[in-house]
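Have a look below at one chain only, the form predicted on its own, in structure tokens format.
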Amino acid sequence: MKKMEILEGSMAVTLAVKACKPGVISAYPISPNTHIVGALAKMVADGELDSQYVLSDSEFSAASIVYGASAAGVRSYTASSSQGLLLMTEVIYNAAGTRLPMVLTGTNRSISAPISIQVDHQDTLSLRDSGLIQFYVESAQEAYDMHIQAFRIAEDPDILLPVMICMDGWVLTHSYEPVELINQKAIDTFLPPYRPRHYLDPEHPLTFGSYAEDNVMMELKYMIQAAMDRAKGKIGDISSDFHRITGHAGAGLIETYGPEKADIILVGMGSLVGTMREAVDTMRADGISVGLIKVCCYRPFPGEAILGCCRNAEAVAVLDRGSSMGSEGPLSLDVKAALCNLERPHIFSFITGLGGREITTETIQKITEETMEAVKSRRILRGSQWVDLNRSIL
């Protein structure tokens, strides 16, 4: 029997993590993830969750604690945001390098300076090269479902990499939505207890994160890349298994919306996609041939899937909520790399929504109009275009 509840996005994540039964949870609260880790702490204190909860003295310490727990063969979880995620950077690189399947939630928030507590993707995008698998979710339901799948993906013997679920701060973490919950028996069937192959044990000593000379460093880094490549296929397999057991939609690399052969294709990720979908409906009703690609899995990057959707398009407009300063949006750069061998479509980078700036359907329509005009006049938009709500281009 299906159980539907109206839940704050943070509580949807909390219930998903609880159902996955992590043995160790550690966190140093930073908004907007405080409701997640606070609720988990209460569940442990009240005896509802059999887990060791460690309140750390910094985000670096929190990541280090779950790193150690994962190395000891224990399912582990943490969460952070903004400057806190950046403070975890060293540990996240180490977790990927030592192939530890810890799971974390990145509640997206701007990075200082200037200081802001509002949403954009700069924090999680800054970790894209670490070896961390990244998923971006559009809704509280997706956040719930993806956290359950994240542990299975991370712990798969062919992957063994940390996984981060990225959800927009405030927009998703503090909004209430209907969420369909999965019964514990189905979750236990999908996600059995973790059985690590390699872990720290005094009876069978191993070395994690040892010094590497130049004769092995490239091989060890290549192993992470190879695991990322394998993950593309394994994510699909795990997604199918999740759907079969729970009846819920599984994780995908991308989702498409609109006509298969649209002239203009918009690309985005996170909660922004809901607004983009509504704008696509409005523009299609006006006779504009426009479609949408939602990037669900940002690392490993689904370049082949995007290539297959864009071969017949005139132009692709990529919307980033973060920027690689001095270049373009990180998502845009990845899309361009995926499509670089095609004569068309033209690919345009748009930066929007930084620091929580509102993105409306009108914003999306302005971006589409600018893209159409550039194609029509054969004008190349150099670099990235920074989009404001009140003006089409900053």
Second form
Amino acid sequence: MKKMEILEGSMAVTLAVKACKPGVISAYPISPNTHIVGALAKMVADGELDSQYVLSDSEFSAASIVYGASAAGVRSYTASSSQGLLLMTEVIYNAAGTRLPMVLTGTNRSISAPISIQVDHQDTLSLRDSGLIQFYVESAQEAYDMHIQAFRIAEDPDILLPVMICMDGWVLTHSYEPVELINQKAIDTFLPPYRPRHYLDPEHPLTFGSYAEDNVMMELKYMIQAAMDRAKGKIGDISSDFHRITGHAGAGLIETYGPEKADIILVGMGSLVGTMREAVDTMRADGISVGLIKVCCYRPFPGEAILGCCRNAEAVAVLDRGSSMGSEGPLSLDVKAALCNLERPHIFSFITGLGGREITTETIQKITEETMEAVKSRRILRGSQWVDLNRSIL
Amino acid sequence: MIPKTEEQELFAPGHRACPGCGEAIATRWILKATGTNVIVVSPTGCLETFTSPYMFSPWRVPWIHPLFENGAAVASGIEAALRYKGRSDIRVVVIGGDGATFDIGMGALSGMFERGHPVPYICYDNEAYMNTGIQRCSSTPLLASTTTQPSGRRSWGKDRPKKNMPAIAMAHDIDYVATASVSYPKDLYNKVKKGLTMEGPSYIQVHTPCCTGWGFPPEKTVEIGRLAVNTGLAPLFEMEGGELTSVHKIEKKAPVDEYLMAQGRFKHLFQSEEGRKEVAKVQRVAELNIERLGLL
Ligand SMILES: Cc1ncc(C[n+]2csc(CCOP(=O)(O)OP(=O)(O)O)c2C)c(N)n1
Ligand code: SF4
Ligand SMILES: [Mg+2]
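Next up, the form predicted in complex with its partner chain in place of the form predicted on its own?
Whole complex next, starting from this chain.
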């Protein structure tokens, strides 16, 4: 029986995490993760969730606590944002390197300074090289479904990496949407209890976290890369399983919208994609050949899938909610790498929506027009275009 | 009963510690006390480096090295996982260096104490960051020369006394705080055993001379450790419920000169009249310990 509820995005995540029965949860409060960590704490306090909830003294410790729990062979979960994610960074690299699965929610928020609690993707993007699998969601429903799949992906013996579900702060964490919930039996069928092959166990003493000399370092790092590569296929299998068992749409690497052979293709991630869909509809009604790619899985990066969708396009415009300072939008760099050595399409990079700045359908139309204009006049725009800067304060 | 070497050697030979390394000897004794039903966490430091070259391990118990500053937090997570699994029969123990404990891991350690995880946190104290090449730590004693606070024309070495870490641990109102020395292995063994009986966290600080970093011949490790105890510079005591419950009385009081002169890290104090005057400051530290703790 289907169960539809109007839920705050944070509550959708909380219910998904609860249904996955993590043995250890640890977190530290930072807006906008607070509703998630508070609701989980209340469930534990009320006896609805049989987890050990460890209140940490920092995000660094929270990540370390779930790392320890994972090493002891227990499913574990944490959530953070912004400064908190940066503070966790060292542990996240370490978890990936030690091949310890865990699930994190990254409630997207900008990075200080200047300090702000509003959304952009600088925080989660900055973890892109760590060995952390990253998904970006567009809605509360996707956040719910992705958290359940995240545990299966992280714990898959062919993957064994941390997985982060990135959801835009406030826009998704604090707004209410209808969410269709999955019954516990189906979730239990999809996600059996975690039974790792290797964990800290006095009966089979193992050494974790060894020192690597140059004779093995390359190989051990390569194995993380290989796990990331394998994950692309595995995510497809897990997603099909999820769909078969629950009836819900499973995880994809990318999602497309609009005509298959559009001249202009827009690329984006997260809640922004909702606005992009609307803009695409409006522009298509005006006769513009435009479509979009939503990047669902940012790491491992689905370069081949993107290449497959862009071969016939004139231009690709990538919208980034963060910047690799001194270079350009990180997502645009990945798209450029995926499409390199092709004569067409040209790829344009746009940086927009930092620190919660609103991205309207007009913003997206403007970006599209600028892209079309550049193509028409055979202008190559190098670097990233920072959209709608207020030049009076520069 | 302390298990005989042949019966239970959980820390195998063949690791890469310097010959005479105090912390290697201490670890061997610590594992005799823990027995096999234990999980050990060691933050980054000499112990981690010399025991874990990939594909080799002297650890005959499950062991994990996470990072430099998160030993206590990782132990907390393991302990929570064991509680979740209903396996509170398995004990989690941290064995970490003074740098990992006094300095960079202090926040995580304070968190573990405050939350009350039943974890004995054992700090092997060699009084500097040895793994990276003998750098100053807040555990470094007054006037010791290190590579980042060396003696020189304008410096006598460490300008501040050693941080009182046992007092900081005790300020968390934890069940048990003790200091030990590798030179008194039975006492060390008993203190680790006691830490393991506690329902909450405990802190055990083990003085472990480091021949390489302190500058003394490797065969003198035990002797130097004993001298430290007998000068009053490394007092051995136990605290429970905030009260001092036992002290190891000094057998034969030694002047600090004897201890300092035996080590390269203090040799600058004996090269001039002024240096010798500085030694009085170290003697005062020893006297204060003797008086406060009733070591005589
Ligand atoms: C975050 C971080 N900072 C610095 C280091 C470099 N480092 C590794 S071990 C170490 C010193 C360890 O000192 P201590 O805990 O006293 O152990 P010892 O080596 O003396 O046994 C340092 C500074 C590191 N690994 N990680
Ligand atoms: S440097 Fe000191 S602590 Fe490190 S292995 Fe050598 S003797 Fe032991
Ligand atoms: Mg040290």
